[in-house]
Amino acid sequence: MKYGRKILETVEGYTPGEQPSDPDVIKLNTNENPYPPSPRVIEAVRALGVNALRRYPDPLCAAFRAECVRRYGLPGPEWVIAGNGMDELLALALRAFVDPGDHVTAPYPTYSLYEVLCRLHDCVLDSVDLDASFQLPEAFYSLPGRLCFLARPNAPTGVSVPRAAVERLCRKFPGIVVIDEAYVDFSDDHCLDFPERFPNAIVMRTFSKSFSLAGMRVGIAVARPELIAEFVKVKDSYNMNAFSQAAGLAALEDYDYMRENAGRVRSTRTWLRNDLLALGFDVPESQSNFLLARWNGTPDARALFQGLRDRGILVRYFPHRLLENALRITIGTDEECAALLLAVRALVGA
């Protein structure tokens, strides 16, 4: 006898970067942050007391929003939701907005997250191949929906749509918009300012890139106060517990931290992708913390990805459609970065 819901048959889950436990490894591979999070974010977590563990956590994250609002000039919190990472919202936006059976649109290739969600949600999942610069075709705006997923800048290709781009899309397409903004703190723009001017956009944010806060699970969606309300109907009571306010909350107020390792990570991006070009790799520029470095050399990328995790290093390989041939590499810092490209030089022979 067979107790598992049935649509879960066929459904692989998402699968996540490999979390090695030595510790000596250069770790590339999950677009994690390389500098640690602001030490406020350590004095705020190490005062909370007892009764942050006794009690059940604020749950609408009360503080936290409230600082969103003041940082990035929102009108006011109920224009802002908080979640346990962005991974969380992406879900709820689902539950919130999409019915079994309806259809949801996102371009190829993408977070591949958005495929298993629509799966376990029993949604359908239409998606159109990205152009060779990996920019949205002119199909991408005519697909129907009632919620569409845009990565901004996009993973795996770190490539982001313009914003005239964006703004097209918010105004044809019927259903919701959900810009992910996971990376944009790595980017020259963003799309914050779209949920003021589209009925239909939601923006979502996660703390687990540039404030280097993965291991805290803190995320936020942007939207109007009555998409907000239905985020509010379907979420977990407490969804997001007090560490990770306390963290996202004094993470938020040293923002300049945040924004000097970002600059960091920028500057890292630049010398290695040009590194990268000079051995023959094709390297779309990125405006993210991680590089899609694309080989038809020999030994193909599999075989790289193989070679690199031998030496202790470990890259992304994806085995999928139009990403047969390509690495993703995340930012390291310098020094893991230059081990890298010494290790990548002996594997191709240059």
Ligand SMILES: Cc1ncc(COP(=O)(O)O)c(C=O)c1O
Contents of the next structure:
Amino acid sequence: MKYGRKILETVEGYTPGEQPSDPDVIKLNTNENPYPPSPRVIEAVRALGVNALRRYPDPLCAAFRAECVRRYGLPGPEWVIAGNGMDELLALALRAFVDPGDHVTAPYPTYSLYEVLCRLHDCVLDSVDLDASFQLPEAFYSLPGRLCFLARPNAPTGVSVPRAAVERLCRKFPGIVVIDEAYVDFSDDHCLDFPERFPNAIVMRTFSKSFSLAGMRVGIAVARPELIAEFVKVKDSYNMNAFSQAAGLAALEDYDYMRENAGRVRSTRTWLRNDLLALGFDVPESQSNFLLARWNGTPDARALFQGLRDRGILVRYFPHRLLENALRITIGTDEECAALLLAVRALVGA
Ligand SMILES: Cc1ncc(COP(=O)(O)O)c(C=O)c1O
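Show the same protein again, this time as the form predicted in complex with the ligand rather than the form predicted alone.
Time for the whole complex; same chain goes first.
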């Protein structure tokens, strides 16, 4: 006797990156920030006190959303919703805008959670391969669908499509366009102005990467009030706990601290990419806090992944189509990346 829903017989579930218990591991596998969050975040969480444990949190996260309005210059709090990480908001977008059986579109390769969420929601994901430079192919703009997922910068490529491409997509696509800006603070530009310009645009952000708060689970979605109202209908009443709300607020209040850390990550990214290119890797220019390093030599990418692992360095290897010869390497501190490079040199015999 099987008790699970029929659809679950064909769904594997998302495989998150490994979280090792050994503190000495150099962890460059899940795109976390190598630097701690702002000290103001720690203070804010400590200051909450027992009542924050005893009572339900604010269901609509008013203080945090008000700070989002201030920081990002949004027209008002009805333009933003907060969530238990962006992953929750991605799932809520399907719940709010897509019926089972409907079509959803996304490029390939991209954040693999989109596909898992679509299967769990019993909708159809039409994915179209990106071109050789990881840009949207012409065919992508004429797809029908209720919702389109577009990560910008994309994962695991690190490449951003031009703003003009997103603009064209918002104009042509008949449904909702979710612009996933998880890595945007490491980028040269963003699309946060799109919800005001396009009625179908939703911009999502996470505090897991640039704000160093992956453990807290903080995400936001920005869209027109009528879209945000649909999110509110389908979310759990208390979807964001009191500690995450306070942490998100304090992190935004110390925005310059985040900008400084993001700047450090960007400079490490530049030299690491140059050194990997010099070793013969093919590394597209990244707008995020990771590099996709493609390798056609020996040993192959899977063996490199394993060799690094044996040396206590975790990176990500995806056994997926078009990614078989690639490692995704999160940008760590300069010291961590230097250790990575030393190990890679030894493994490829350079
Ligand atoms: C493209 C993309 N979107 C969203 C997320 C999830 O963010 P969160 O930690 O807020 O759930 C990730 C996390 O790796 C990601 O890579």
